[in-house]
Each structure stands twice: as structure tokens, then as C-alpha cells.
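Let's start with one chain on its own, the form predicted alone, as C-alpha cells.
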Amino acid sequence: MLTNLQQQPADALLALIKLHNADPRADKIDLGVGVYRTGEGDTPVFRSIKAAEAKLVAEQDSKAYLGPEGDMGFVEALMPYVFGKDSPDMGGRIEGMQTPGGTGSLRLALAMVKRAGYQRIIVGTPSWPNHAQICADLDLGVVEFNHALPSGHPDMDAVRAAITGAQEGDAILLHGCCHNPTGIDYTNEQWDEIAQRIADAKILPILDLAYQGLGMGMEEDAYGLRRVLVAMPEALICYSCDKNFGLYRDRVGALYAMVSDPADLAKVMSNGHNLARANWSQPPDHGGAAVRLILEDEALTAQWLAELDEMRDRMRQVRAKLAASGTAGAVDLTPMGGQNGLFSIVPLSKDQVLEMREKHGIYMAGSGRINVAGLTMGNIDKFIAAVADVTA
């Protein structure tokens, strides 16, 4: 029977990694893999994580099961950063659980809305490819709207039309900050409008906050999420620590549910636990425990936030350099200065992306998406010149 399975296409990004690794050119540039890199091209373990892991090794006295909810100390320690220090549980209306990374959180959230009777997810495109892939696997319909304009600004007319056209049984999936893959975020004023329109349409928001702290700052990057929550009776929040704690391979995430009546929380979370048990039983402990130790220790928290500042400042310097270069061939790079996070899209055709790779040793996704953290002060001029060359 296994022979009835159909061959699936290889993951394009994994194939790109292999091509880059096999390239013998010393000046090749990897702009495909979605991890942070230092100015030297490294993806180091945070110093604060190293300190927390040392403490964990010294003090942890058991590897016994925690249950499908995971490390609740980790889940609760994150809440003031996600929801605000004054009322992190929104008056007893929010509860969470640990998940295997942001992907696990999204999988759980979408499975919960499917079980609750939702039928369609409204998603701005382009979006992170796994959004649509998870929806397809769960047999949830996807309603697309255009996320951004060629000018590098959000397409507010498109999001307005998508919300206005929503039907009963629809939910909307929104990136909280540092939009993947465009880097184009809503302004605070636009978030204010979106929050009110979602509330008026009475649709469920699913907020994907995978890059908090990598855009403008921890508080600034939470504005949109918090504004939506104030306007809504219910919401699901998908969170990832993989990027802002550098815990990519440890898979550290959380799912939070907000309900209108605190009495409903136990029922909602019981479904989360039930679905988690059927999918992965319980999440891996080590990375979540390390985050908990950081957030419980004032000195480690300060060290972590300082490291996050270093990351954000470096990416802003790269973006400023790209913007200052102006037009490279037929491509205007100035909008990248106002974008946020790891990613931006360079408007190149597939043939031009291939030429970037074959002629210049610059590896990027076929869509033109680049990881700006792959650029350094040592290779950015080469990148700008290559864009000018292939679009001349």
C-alpha cells in the first residue's frame, strides 16, 4: 500500500542550501536560510541561553513528562512580554500552552478552529508558505488578499475588502510584526483600523507573532497584537521563541487562547491539550526551560534583551545601507529601509534570481525573498552591484 503514495516535491529552501554548500566560490552569499547571522556570518547561541543552559544542567533534577501543556512556567513568564505587563492575562481571559516552535503553535491553532467549526482562513499573500500548507492539510479553505503594494506599503484597500467580504465561519491570520516574506508591516494607525474592522465583522483573529523584538523593539512589535485583542472577545495567538532567543533547532513556541468569558478557558484549553496529545504528545522541554530561566532571572533577562538589541541594530544598519544605495539597475532598494525583521522581497524574475546565483554566487529564494541578515558590510556592495547587473 505504501507504493500508492505520490512523490512529493523537494523543499525548495533545503535544495537551495545544498546548492550553496556545494558552491566552491569563496565570496558566495547565502540569503535564503531564515536564521539570523552576525556581521561575521555566524548564527551563534545567545550568551544568555548558554548561561541558562548551564544553570539548567546544574539544577534540573528530572526528565519526567510534563504533559501536553508543557512547561507552564515558561508559558506564563512570556505573557507580560506578549500581552503587556499591566494585564498579561486580560482579566483571566487568556491561557496558553507550550508547543514545538511556532509551526507547532500554528498547527494547533488551525486544528482548533477547524474543530470549532471554522471553514476558511483569510490570509494576505505572499505569506509564509507553511500557512497555506497547514490549512490545506487540515482541509481549511484559504481566502487570499494582496498584502503589499509595489511601493513597499501595505495594501490597505485589499485588507479592507477581505474583511468586509468575510463570511460566518471565517477567521483571519495576521503577522504580528516583521512580515514574512516581505518585511512590510502595518503602521500603528493601520492596526487601529484593522482591529476595529475585524471587531465589526465578528471574525476570529489568529495572530502569528514569530519575530517579536526583531523589528522596532519588544513593546513596539507587540502593538498590533495588543490592539486587536483589546477590540475582540476571542483570539488565538501563535508565538515563537526560535528567532528572538536563537533556539531554531530546539523548537520553542507557545499557543495562547483568549476567550470572552474566563469560564470557557478550561474547555478551550482542553481541546488544545487533546490535539497536542494526538500530534506530538508533549513538546520538547529543554529550550522552553532555558527561556523560563532567563525570564525568571533579572540579570539574564537584561542580557537577553541586550543581545536582541544587537541583532535588531545590525539588521537596521543593513537596511539603511540598502536604502541609501537608491536604485540598483531597475530595482529601487529604498523601501527596504522602512521594512522590518529578517526578510524582504527583491522584485526579480525567476531568471534573474537564477542569474544572481549562477553568475554572482548569490543564493536567494525563487520569489526574490532575501534574508537581510545574510548581508554584511563586507558583502553588501557585491549584492547591490549584482542586482544592478541582472536588472540592467
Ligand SMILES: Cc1ncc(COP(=O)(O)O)c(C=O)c1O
Given for the second form:
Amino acid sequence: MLTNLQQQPADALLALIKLHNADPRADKIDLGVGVYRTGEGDTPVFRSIKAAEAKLVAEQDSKAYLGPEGDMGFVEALMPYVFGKDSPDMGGRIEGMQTPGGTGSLRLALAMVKRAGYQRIIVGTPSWPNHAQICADLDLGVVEFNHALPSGHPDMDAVRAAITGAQEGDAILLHGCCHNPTGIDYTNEQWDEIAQRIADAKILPILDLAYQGLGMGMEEDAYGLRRVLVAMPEALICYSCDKNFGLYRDRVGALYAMVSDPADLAKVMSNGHNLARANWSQPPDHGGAAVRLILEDEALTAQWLAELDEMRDRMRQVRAKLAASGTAGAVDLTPMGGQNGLFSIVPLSKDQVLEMREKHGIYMAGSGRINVAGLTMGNIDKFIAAVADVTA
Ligand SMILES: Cc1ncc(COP(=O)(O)O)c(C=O)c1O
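The form predicted alone done, now the form predicted together with this ligand:
Everything in the complex follows now, all chains and molecules, and the chain you saw is the first one.
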């Protein structure tokens, strides 16, 4: 019977890693995989995480089960950063649970909306491919709208039309900041308008915040999410700590639900717990516990925020250098200066992406997405020259 299974396509980015590893050229550049890299090309463990891990090893006295909700100390310690210090639970309307990364959170959120009777998810494309993949696996329809214009700005007409065209039983999935793969985020004014339109259309927002602090700053990157929440009776929030704490493989995330009447929270969250139980029983503890220890300790929190500032500043410098170079062949690099987070799209054809790889040893996703943090002051000129060469 197992032979009835159909062959599934290999993950394109994982295939790219293999190709990159096998390339003997010393000056090859990896712009494929979505992890932060220092100016030396490393993805180190945060110093604040190392300190928290040491404390965890010394102090943890049990590894007994915690339950499907995971470490609630972690979940609650994160809330002032996500929802704001003034009213982190919006007057008792928000509750959360720990999940295995942002992916686990999205999986639960989408399974919950399916269970609640929603049928279609509205998503701006291109998007992180796993959004569509999870929807397909849950048999949820996807309604796509165009996220960005070639000028490097959000396609506001498209998002307006998508919201206006929404039907009962639709939810909208929005990237809170650092849009993957385009790096093109809504301005605060655009978020104001979107929040109002979603409220008027009475559709459920699912907010995916996987890169808080990597765009403009921790507070700035939460603007859109918070703006949507104040306009809405209900929402789901999918959070990842895997980038902003550098915990990728430790799988640290949280799912938060906001309801209009706090009396409904227990019922809603019981569905999250019950779905988690059926999927992974309970989330891995280690990374979430390390994050909790950081957030419970003022000095470690300051150290973590300084490390995050360093990452963001480096990516801003790379973006500024790309933008300052103006055009590379037929490609205008200036919009990248105003984009946010790890990713941007270089408008190259599939053949040009292949030429970047084969002729220049520069590895990027077939879509033209680059990991901006893969560029350093040592290799950026080579990258710009290669873009000029393949588009000349
Ligand atoms: C937009 C977006 N959401 C969620 C995630 C999930 O992150 P993780 O499961 O690694 O925490 C990612 C990761 O690349 C992402 O880009």
C-alpha cells in the first residue's frame, strides 16, 4: 500500500544547499537559506542564549511533561513585546500557547480556523511557500492577491480588492513585518487603512510575525499587528522566536488567540491544546525555556536586544550599499534600501538565476529571492557585478 504514495517534489532550498556545498569555488556566495549571517558569514548562537542555556542547565530540576500549552512563563513573558507593554492581553482578551516554531503556530492556527468553519484563506503572493502548503494539507482554499508592485511598494489596489471581494468564511493571512520573500512591508498609514478595511469586511485576520526586530525595531515591527488587533473583535497571531533569538533548529514559537469576550478564551484555546495533542503532544521545551530566562532577567534582555540591534544594523548597511549602487545592468537595486528583514527579490529570470549560479557561484532561490544577510562588505561588489553581467 505504501507504494500508492506519489513522489513529492524535493524542497528547492534544501536542494540548493547541497549544490552550494558541492561547489569547490572559494568565492561562492550562498544567498539561498533563510538564516541570519554575520559579516564573517556565520550564524552563531546568541551570547544571551548561551548565558540562558547555562542557567537552564544549572537550574532546571525536572524534564517532566508540561502539557500541550508548553511553557506558559515563556508565552506570557513574550506578550508585552508582541502586544505592547500597556495592555499585553488587551484586557483579558488574549491567551497563548507555545508551539514548535512559527510553522507549528501556523499549522495550529489554520487547523483551528478550519475547525471553526472557515473555508478560504486570502494570501498576498508571492508568500512563504509553507503558507499555501499548510492550507493545501488542511484542505483550505487559498485566494491569492498580488502583494507587491515592480516599483518595490505594496500593491494596495490588490489588497483592497481582495478584502472587498472577501466572502463569509474567509480569513486573511498577513505578514506582520519583514515580508518573506519580498521584504516589502506596509507603511503605518497603509496598515491603518488595511485594519479598517478588514474590520469593515468582518474577516478574520491571521497575523504571522516571524521576524520581529529584524526590520525597523521591536516596537516598529509590531505596529501593523497591534493596529489590526485594536480594530478587530477576533484574531490569531502566529509568532516565531527562531529568527529574533537565532533558535532556528530549537523550534520556538507561540500561537495567540484574541477574542471579543474573555469568557470565550478557554473554549478557543482548548481547541489549540487538543490539536497540539494530536500533532506533537507538546512543544520542545529547551529553546522556549531559554527565551523565558532571557525575558525574566533585565541584563539578559538588554544583551539580547543589543544583539538584535547589531543584526538589524548589519542588514541595513547591506541594504544601504545595494541601494547606493543604483542599477546593476537592467536591475534597479534602489528599492532594496527601503525593504525590511532578511529577504528581497532580485527580478531575474530563471535562466539568469541559473547563470548567477553556474557562471558566478552565487546561489539564490529560483524566484530571485536573496537572503540579504548572505551579503557582506567583502562579497557585495561581486554580487552587484554578477547581476549586471547576467542582465546586460
Ligand atoms: C513568513 C514566515 N512565517 C513563519 C515562518 C516559520 O518559522 P519557523 O517555523 O522556523 O519558526 C517563516 C520561516 O521562514 C516565515 O518566513
